[in-house]
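Below you'll find only one chain, the form predicted alone, shown as structure tokens.
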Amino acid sequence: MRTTINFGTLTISLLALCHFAHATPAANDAQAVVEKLHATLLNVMRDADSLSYKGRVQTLNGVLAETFDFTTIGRIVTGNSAEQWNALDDAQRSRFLDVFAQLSAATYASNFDGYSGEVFETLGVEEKRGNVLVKTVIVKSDGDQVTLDYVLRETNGVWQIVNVIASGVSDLSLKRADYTAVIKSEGLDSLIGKLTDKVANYASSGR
């Protein structure tokens, strides 16, 4: 039997092994957070039909709350400094974070609604200015890849995701541009209403 070795892949694998071998505890912890999210997403994809949309949302709620820092994300996407965010009305802030978390679960449940042999791969971990960047890809069954990079930040000893960069596009930047425009012209309550409508639309069209 002839064995063919892909030296390009082998080189990349060896570099990755060297990189991970020298990973710091922070890098290891951040990588574990991302891989826990990916493991849950794979399970949701594989069981998509039996779970249905509602079941996928319920499965995702817990892991998203654990792996994402929704408070930090919420402050950033509404364009507020820490002082401004803390000065907001408690009820408003709570309502926004609640609907934002609901929308996150609804979006994931709708986008990861079936399985066709996809796998997640972690390519590398980098520490940058106190944050950790975890570089990953989704490899489709036909070999095509979609890059998914995660920025994680530590709060009280816990590493959580504060941004997802899909194919080079920052989700945090997109949401901040959209949300601050609505807040500036219509107010935070209007934004909360629009996000609530999006959640309802996902639920009505989900399967």
Contents of the next structure:
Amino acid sequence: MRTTINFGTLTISLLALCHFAHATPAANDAQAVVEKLHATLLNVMRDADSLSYKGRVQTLNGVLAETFDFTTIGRIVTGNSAEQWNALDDAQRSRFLDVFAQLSAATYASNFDGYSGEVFETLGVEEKRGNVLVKTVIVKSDGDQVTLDYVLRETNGVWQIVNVIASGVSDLSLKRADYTAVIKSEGLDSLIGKLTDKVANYASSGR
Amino acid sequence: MRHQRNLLPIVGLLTLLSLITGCASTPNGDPGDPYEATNRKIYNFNDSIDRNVLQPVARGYVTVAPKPVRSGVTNFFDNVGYINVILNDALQGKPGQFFSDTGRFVVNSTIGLGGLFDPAKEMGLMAHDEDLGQTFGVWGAGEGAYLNIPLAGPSSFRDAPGFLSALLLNPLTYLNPIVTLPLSVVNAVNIRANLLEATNIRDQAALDPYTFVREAYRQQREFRIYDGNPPGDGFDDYLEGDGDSAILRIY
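Having seen the form predicted alone, could you give me the form predicted in complex with the partner chain?
The complete assembly is shown below, putting the previous chain first.
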């Protein structure tokens, strides 16, 4: 267990501070959202054992609802345009969004289940025509890095995450391919059922 | 994460070619995956071998061999396959990377005791990830049809020839099979061990593992072709429709 921040990290953080001093409000807001998520993930990792799986899910539920735009994500992963999405049955749509949010918390709670010196670093923020890309890495204690890029979109003045790209793999594209295949062959209700099973699997294997 | 190749892919490639000639395309599937029906069969075949043989062996290996040993094994096979990386640096017109990777190979082969250690990293000569498929991508080639290769896994028409170049440029290929075969087994087990985390995620998250792996493979290849830093903002290509594509594919 290593909790001290090394000087390299400190230098990078200070450089990052200088770099972002001229950043726009949008970039600052988006970066703050990602760093809030990362701070919660670090807490969940550090307190993994005392929180247990259930406690981690509870802690994450709140911050995920705040930092992720689940409505946009839900619409895209089900392969719907805005019109198609609005045309869906209200109850069905909210059942999907509900299980999808549960699954997101379950996935994070299951994967971030311990701490061994990982550090999150923000490398840069880019505005991309209305969206903001926040580039970050998780640095493991052995120096290995995993890149995590976040795409954020603004709705009514609030910036929220709409996609996470881990080592170049877009979570949204992956889920859209996987989910739309099920919807096409078996329908949205079947997808909701399968995702519900996934949540149950995480819960039963979560510790 | 470089893909080390062993002799098996060659056998796989030949089997594959014979299979492709006789396989029908699926009309309503993904346009980039015209051989989905055959690919799925190969995926299931690979998966059953993986679950019954390779994965249990890899898990055993992880419990027996401590992390430094596994790192040494990974370093060794990465280094012995590094001539392929160096050649593709050159083919992609990256002189800086070419010289840095050549230095890296020399340092790790000598001071690094035949590649078991990675002193080049401490000297600032970072590892790069290049192969022939990426070179074709840099040259502008599209992915071509997605393929699953028996005993080797996901690939594509653009990427599959890379198995051959990696094999031909690997010095181990030219050693006596008495040496090469056991080394290939160790390499395969070690590669599989390094992928355990990724396949755990697949097993937990995927509804249809075949589709999940295909999408992840395609995206990661694209990411590697651009060395993780896609040029420009590249947004114009993805702004059609209601802008969803811009979120799906930021690069």
